[in-house]
Amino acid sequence: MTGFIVTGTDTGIGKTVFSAALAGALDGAYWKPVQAGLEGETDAQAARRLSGLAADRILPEAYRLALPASPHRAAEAEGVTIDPDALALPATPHPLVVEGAGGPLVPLTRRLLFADMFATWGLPVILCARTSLGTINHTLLAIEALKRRGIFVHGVAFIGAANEDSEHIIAEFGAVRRLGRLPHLAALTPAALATAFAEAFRRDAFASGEIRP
């Protein structure tokens, strides 16, 4: 299996948009293991709308939880305990884009973090980061947390307006690759997103998404 895990420095930074664009560019499949919050459009539904992929490339979530909260809390609200065995990577012949929730240290249970599952899955991780004020500290902390667990950080995908100095210093201190920067789009349509992604990221930057031992 090949693919990438997409995580972020925080919630609401645009990693679903990035994940949809990446899955579309790779002609891949998209999987959100745990969806917490079911009102309005879910992340999987957004990925389906924006990626341009067929419906069968959007793989069903392992858990769909009503409360828009940390997965551990959303599960507890329904009397559910998230089972890591139920979070095994789904089989697919296509490059798989796995979108986490929030950041790498978001808890799935009171004993299990998303980063623990990242380490188990073995796919390289792409970290989405804002370009706005505060991103240096948040991004470097996330990189450190991932690397301490032996998780391979494929690179950082920045989202927002250009901030050359912040992007450069994150790459230098974090010893990670700058994959590119996806700007905010005035009209977020599948065509506009695909064009912006192709302009912002080199296709060969995503050529080595193999599971690592």
Ligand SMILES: Nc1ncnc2c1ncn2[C@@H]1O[C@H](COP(=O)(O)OP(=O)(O)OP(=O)(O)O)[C@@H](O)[C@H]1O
The other form holds:
Amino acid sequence: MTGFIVTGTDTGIGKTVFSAALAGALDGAYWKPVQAGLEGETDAQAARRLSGLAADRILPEAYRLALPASPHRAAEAEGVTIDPDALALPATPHPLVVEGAGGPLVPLTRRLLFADMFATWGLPVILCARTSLGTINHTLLAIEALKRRGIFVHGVAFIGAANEDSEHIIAEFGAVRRLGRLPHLAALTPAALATAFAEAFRRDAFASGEIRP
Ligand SMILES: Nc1ncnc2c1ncn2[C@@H]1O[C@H](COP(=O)(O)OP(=O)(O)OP(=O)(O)O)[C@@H](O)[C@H]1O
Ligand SMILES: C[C@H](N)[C@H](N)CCCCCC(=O)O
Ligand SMILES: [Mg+2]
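Right, and the form predicted in complex with the named molecule of this protein, after the form predicted on its own?
Up next: the whole complex, starting with the chain shown before.
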């Protein structure tokens, strides 16, 4: 199996938009294992809308929880406990883009963090990060948390306006690749996103995506 896990330095920073564009660019499949919050469009629905992929490339969530909160809390609110055994990577012949929820240290239960699942899954991790003030600390902390678990960080995908020095110093201190920068699009349409993604990231930036032992 090949693909990538997409996490971010925070919730609401653009993981779904980036994941949809990546899944489309790879002609892959998209999976949101745990959806917390069902008001309005879910991440899987957004990915279906923005990726240009057929419906069968958007794989069903393992957990769909109503409360827009940390997954551990959203599950408890429904009397559910998220079972890591229910979170095995779905079989697909296509490159799989897996989107977490919030950042890497978001709890799935009171004993399991998303980053622990990332380590189990073994796919390379792409960290989405803002470019605005505050991102250096947030991004380096997330990189540290991933690396100390032996997780391979494929690189950082920046989202927002250019901030050359912050992007550079993050790559230097974090010893990670700058994969590129997706700007905020005034009109977020599938076509505009695909164009912006192709301009922001080199095609070969995502060539590897092998599970690492
Ligand atoms: N590059 C972009 N251009 C324009 N709008 C964007 C872009 N990236 C994200 N957005 C918008 O910002 C909001 C948050 O983005 P998104 O849902 O992708 O965040 P997220 O990190 O996936 O959040 P969550 O942690 O809830 O999954 C959405 O309204 C989305 O449409
Ligand atoms: C509800 C939100 N849209 C995401 N699905 C879940 C974000 C969890 C964040 C937990 C935290 O870091 O406080
Ligand atoms: Mg999302």
